[in-house]
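One chain comes next, on its own, written as structure tokens: the form predicted on its own.
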Amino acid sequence: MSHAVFNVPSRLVLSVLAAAALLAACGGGDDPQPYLTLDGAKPLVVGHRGASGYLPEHTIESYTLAIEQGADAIEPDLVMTKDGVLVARHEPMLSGTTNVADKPEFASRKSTKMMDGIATTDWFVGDFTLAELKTLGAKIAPASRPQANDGKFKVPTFDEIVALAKAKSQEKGRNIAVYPETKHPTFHVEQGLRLEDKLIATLVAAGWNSKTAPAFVQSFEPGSLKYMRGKGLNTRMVQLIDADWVDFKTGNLTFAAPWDRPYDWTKAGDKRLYSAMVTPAGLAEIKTYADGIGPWKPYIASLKWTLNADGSGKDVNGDGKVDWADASSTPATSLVADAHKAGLFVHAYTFRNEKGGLAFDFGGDPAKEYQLFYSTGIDGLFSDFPDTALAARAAYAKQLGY
């Protein structure tokens, strides 16, 4: 998909609008309008790192809050121990989320590995048993949300979480999925560990291997994805889609290494970006290993600076500087829609409540952002706040007629 397009409604829109002219000409009726989702059911509301805007993420504590909020699945993201377990960390390096850089004991653990390319410094989830993660606590990312929690919370197992899954569901009397994600799969490969194999194992023991398992999983790499399916996993795939920037003076999104293109790309020596990936044929493509795709959120609804008469950006909000909550939404894309054509739902990322991460026409209210994204038709989206996006699902459906 050009991204020229980012200024022309979707087809998902219009049918909202025409939908809604529709009933007004009849004079309203009784029937609600219609989910635009894939399937026509309401979408999938996914806890981001579980309840991450409240408490430290990728922790039972944290996916408990999610589940307690009422989110239909909470997400792992998954990488690999020294000792070959699965456990839930944002990325294999461990100072972001927890309190590694306190223990003196781990001070030799620190080293540089090149990570999809780019030497990083760190200390690393493969340079440690699970026993001795275990003895690390969790804090919360970014330190602007509440750190009260900070420390009190472990590194949990991927095992952990199915099994935490499992029993919110029986007692809740429904389904929670679970919506793991293989985080930087091929640079655990290049350390000789393999995480695919074990999440296949996990899931397969957890009679989860359908299409219609409370289950989704998802990755950056085509390769990964195509591995596990080669491997014999039926489970609900999803292709990850990203990008480096948003250029506010146009709107397009922007792609600098190493969120240009995903890295099994790179060392394969394909030059395509992600934007590839968002075109019919690369739809296409995405539908012979997957089922849906898990797009940033600016690929459906970009957003745009209004411009000074120098070309540079407006401080519309007079916070003294121009960012992401000076530029205004701009009108959906058509991506929804030919992700539907080509038979593929879509999970948006990744929604938050912060005043500085929303655009400027929402007002700092969540709900707006909610709104339009549930109304280009998507099938679900990821969030830091599960309540919030709740909050406003039902204030959707209140207003489809549910």
Ligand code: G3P
Contents of the next structure:
Amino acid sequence: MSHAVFNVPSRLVLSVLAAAALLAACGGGDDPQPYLTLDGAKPLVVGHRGASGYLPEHTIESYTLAIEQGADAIEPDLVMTKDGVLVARHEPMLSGTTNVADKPEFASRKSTKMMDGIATTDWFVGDFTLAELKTLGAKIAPASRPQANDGKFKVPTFDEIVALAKAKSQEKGRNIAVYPETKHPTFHVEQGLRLEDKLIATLVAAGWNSKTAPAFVQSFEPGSLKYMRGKGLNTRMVQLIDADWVDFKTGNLTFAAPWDRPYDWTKAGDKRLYSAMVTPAGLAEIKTYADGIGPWKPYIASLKWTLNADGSGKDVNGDGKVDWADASSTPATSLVADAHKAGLFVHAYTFRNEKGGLAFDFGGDPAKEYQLFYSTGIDGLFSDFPDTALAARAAYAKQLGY
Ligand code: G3P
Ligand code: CA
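Moving from the form predicted on its own to the form predicted together with SN-glycerol-3-phosphate (G3P):
Below is the whole assembly, all chains and molecules, this chain first.
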């Protein structure tokens, strides 16, 4: 694969550049080394779906835990109810994160819809009023995570999340940002629902229609962000950049539908892949409507297997499978530097503690993954475990001399 993301400087080169910047800035004295972020501030820790490693995602309780752990921002993914209310769910479907399947009164609501070109059978948020949705209990999605709180917490509205952030900001004496994502915006329009208009109205009512507001708006679909800019939303915006998976034999990202390109591009017949977004031309285009990018983390440091003589991947951790956890990190790409050069900040997703999602060279220790990514100069990251991300950030700050 030849696109720019794999045209990489080594971590050694990045370190030398950082040291040179440090000497220039500090005259070789004992001052702390500067952060390599776009604005020189410490990287932002975003509680991804709250503190979703511990509590059912996208609930007031999960967001509250993230805030109590010290997260700088909380991240609600937004979808819309039948009666036009923005609520937080990772997707328009309900069965993965609520107990809707256990509710006989909603059995007939199960339906099949075309979502982003794929026939999807589930219960859809857009077929429920807010009052109906409030009768459901949220549940934690991955089976490996604690299920003791399943069914106890409600699906929150975006208004309730904004109110929480405001109240907690006042209580804590620090700004807690809200980081909403428009989820499947083209699908919503096809259902006659416009996420963006309600999102703009809420942000304006909150007094957050400015670049300095404690808010970031993100989407995988460029058209959603452009629509909101066109409607006068000035809040910082973030273009998310996905891929399907990693080819662990080469370390290159792969692009299979529906994770090959944003669905609004697919619908418009635009054949470019997400990878087009990380080229200099792609970054310059993003800069015309957004303030930052949110790439999947292998765009910044990918993973690669050690290969056997026959070209297959080695089971280096000896668990009988050959997967993500057998791959080791490749040197950092130039993406963070390229984005900064284009004037864009970089918030990478998603960081998790589970060993199966960590590269082999991290030895099961998520702190080592954070260390690698913070040292690339990323401006922020999304974590399911904000406490781990914050502890690693504190360790990184100490290394820099803070
Ligand atoms: O928004 C950052 C990250 O959350 C994107 O992935 O699928 O968790 O929304 P997803
Ligand atoms: Ca998200």
